[in-house]
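Here we start with a single chain on its own, the form predicted alone, put down as structure tokens.
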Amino acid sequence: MGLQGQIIPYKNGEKEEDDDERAGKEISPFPPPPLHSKFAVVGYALTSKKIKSFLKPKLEGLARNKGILFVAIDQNRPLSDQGPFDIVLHKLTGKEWRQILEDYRRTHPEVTVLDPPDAIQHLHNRQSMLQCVADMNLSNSYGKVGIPKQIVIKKDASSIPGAVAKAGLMLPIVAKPLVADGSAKSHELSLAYDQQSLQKLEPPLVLQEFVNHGGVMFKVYIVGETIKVVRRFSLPDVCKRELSNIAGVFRFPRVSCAAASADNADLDPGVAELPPRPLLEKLARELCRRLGLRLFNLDIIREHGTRDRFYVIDINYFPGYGKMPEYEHIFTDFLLSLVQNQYKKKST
């Protein structure tokens, strides 16, 4: 297996050509064109980040090439009000914004909601985030696939040395915030390294078993049926020696970003392989389906000194598909697909 980041279709498919060749003039000056049916619109409600870094100039220019056109949704009028959409595409948070988007996939079945606000709303917790993975128990020829164990404290950190030595986790321990949100406090993790610094961390958190990954993370984006994997650096490996050594907690705004790719590093190639295409295409059919997502990625290591043993330690919501390579062909293609979807629909 190649050790560059890949794209692996559910379906066959041919290779994207290259970003150049496809799009290269395809950003237009030109104003947006009537909303009318020769154009499938998309509505957007998105924040100003998520906008700047997702509907990038070439995305549009691709889009409108391909006959998708992307509204800005006006959140201070009636939803029932715009469009017609044929998809509406979105990641804000706040009960009112979900119950609008209720109300409105009740009243416009036909429109396609990327994604139902409940079906994120489970990912907005790292409790039950990583449970649906647990419970699946995913295990075959090419590998086996957990999560690490955790336990949750939700308050009084006075308590968490004797809840982590009931759970039987083994030191150092990984502490992430509870809540899962989007937001930069969100990403950030502690790792502890000894009983009596576990009380300095602030509930509320899941805890989690560090495993030794060799410095290295998947991060697998799914978007529908296509998912395409990327390497990242991570936390390095922590040895029995360091332990006897090193006391305290150490906080850690970010691990993974774009920054710290990790595709073209010169790794051991025990660390660098991809995890089997087959056990991915697995894991992300069945997460679809239990989780109602079509938008999403995985955080996923592989156990340092073994080559089919893999942990989720992580589940986002439509996160940042602008630092995936050829992420613009790949949405418009999906978006497409959905129209399409609808249209067969509702000739039948």
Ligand SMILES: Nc1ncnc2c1ncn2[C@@H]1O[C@H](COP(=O)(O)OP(=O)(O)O)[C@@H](O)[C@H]1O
Contents of the next structure:
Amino acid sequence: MGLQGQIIPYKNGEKEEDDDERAGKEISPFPPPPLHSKFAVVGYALTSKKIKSFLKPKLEGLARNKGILFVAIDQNRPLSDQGPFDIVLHKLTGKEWRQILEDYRRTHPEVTVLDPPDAIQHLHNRQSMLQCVADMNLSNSYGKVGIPKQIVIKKDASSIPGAVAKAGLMLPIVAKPLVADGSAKSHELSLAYDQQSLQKLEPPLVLQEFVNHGGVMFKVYIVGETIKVVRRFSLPDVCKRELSNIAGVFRFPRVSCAAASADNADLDPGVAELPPRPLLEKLARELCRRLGLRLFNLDIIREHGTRDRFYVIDINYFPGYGKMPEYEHIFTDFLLSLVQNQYKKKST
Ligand SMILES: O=P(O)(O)O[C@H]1[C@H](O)[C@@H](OP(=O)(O)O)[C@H](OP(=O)(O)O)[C@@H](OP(=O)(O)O)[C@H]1O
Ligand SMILES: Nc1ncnc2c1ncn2[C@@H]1O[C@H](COP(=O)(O)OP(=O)(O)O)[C@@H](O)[C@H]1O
Ligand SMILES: [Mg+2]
Ligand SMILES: [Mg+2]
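Same protein, the form predicted together with this ligand this time rather than the form predicted alone?
Once more the chain from above appears, this time first in line as the rest of the complex follows.
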């Protein structure tokens, strides 16, 4: 079983006594375990971009203080020859890596894989990504959460105007690549102001009704059971006069990235007010369960003119946590909770 059997869970950096110590300070006849055996080991397989933005010295230092070590996985060696790990944290694409991880999960059921590849795959398609939210049909005293009306166009751009008319999609329409795999191409979005122009688009696509939301969106970061909300600038509203005067399809840039923070902007309170926390907590909890994921964020907009009508427009796996306030504490506490749950399972 390797280190897992010897892991002594740390609570906020303090070593908890194990049974032997509790039983009256018996001195073990064996030499003290090597340092690393007192640590939980997190093997990580991330791109260099993600390592740079996420695995910063402050995170590693805080993790070490809490008894957690990050160890890079060598993608050129068999995963089973490495470790042993308590947790495998990853964000790599490709069928080969998914297969390696699925095989590893079968032979190492005691290791927590963050997150299962097939669950992540669910978010790589902009139709299946939002289906869970649509199925949930979340509505309570705090508000209602849905998804904008949308259709999928797999091929044949010439069929788009007819399909849009048949589905009753209202203009303007946001056109998004069906595949959302983190590639630059998957972020190439367009806004269409008339139906005929839609024929210029390149399927496969999701065509989603544009919802006016006051030019501000909410990025809801989820790390296990913890959520953190930030405001980002977004596309501006489209008024009816504008819609009647403009025709065509226009590509737009990544308007809501980290540089577009709206947290300190002087905004209309009706637009800037964060969605009710109890609503977000219920949404996040339900999505964790339905998607089988613990590390993702939600892009949420409030329909302009309403107080509590919200739409989820995007879900990202393992997003830019490095830009989430207090992410080092939140993330290391989350990893610690996983290790302590593993320890409790082994002790029962
Ligand atoms: O798809 P959208 O909604 O744009 O969400 C993106 C993706 O999650 C990006 O990850 P990826 O490029 O892997 O898809 C992430 O970049 P990083 O993970 O590099 O930070 C962005 O972080 P922010 O730039 O903080 O928004 C986040 O906004
Ligand atoms: N249905 C929509 N209504 C209004 N604005 C939208 C809609 N869909 C996307 N947007 C705008 O486009 C931006 C990017 O869309 P998103 O679906 O999050 O794609 P990406 O995965 O590239 O971030 C959003 O942050 C928002 O500003
Ligand atoms: Mg987004
Ligand atoms: Mg996205």
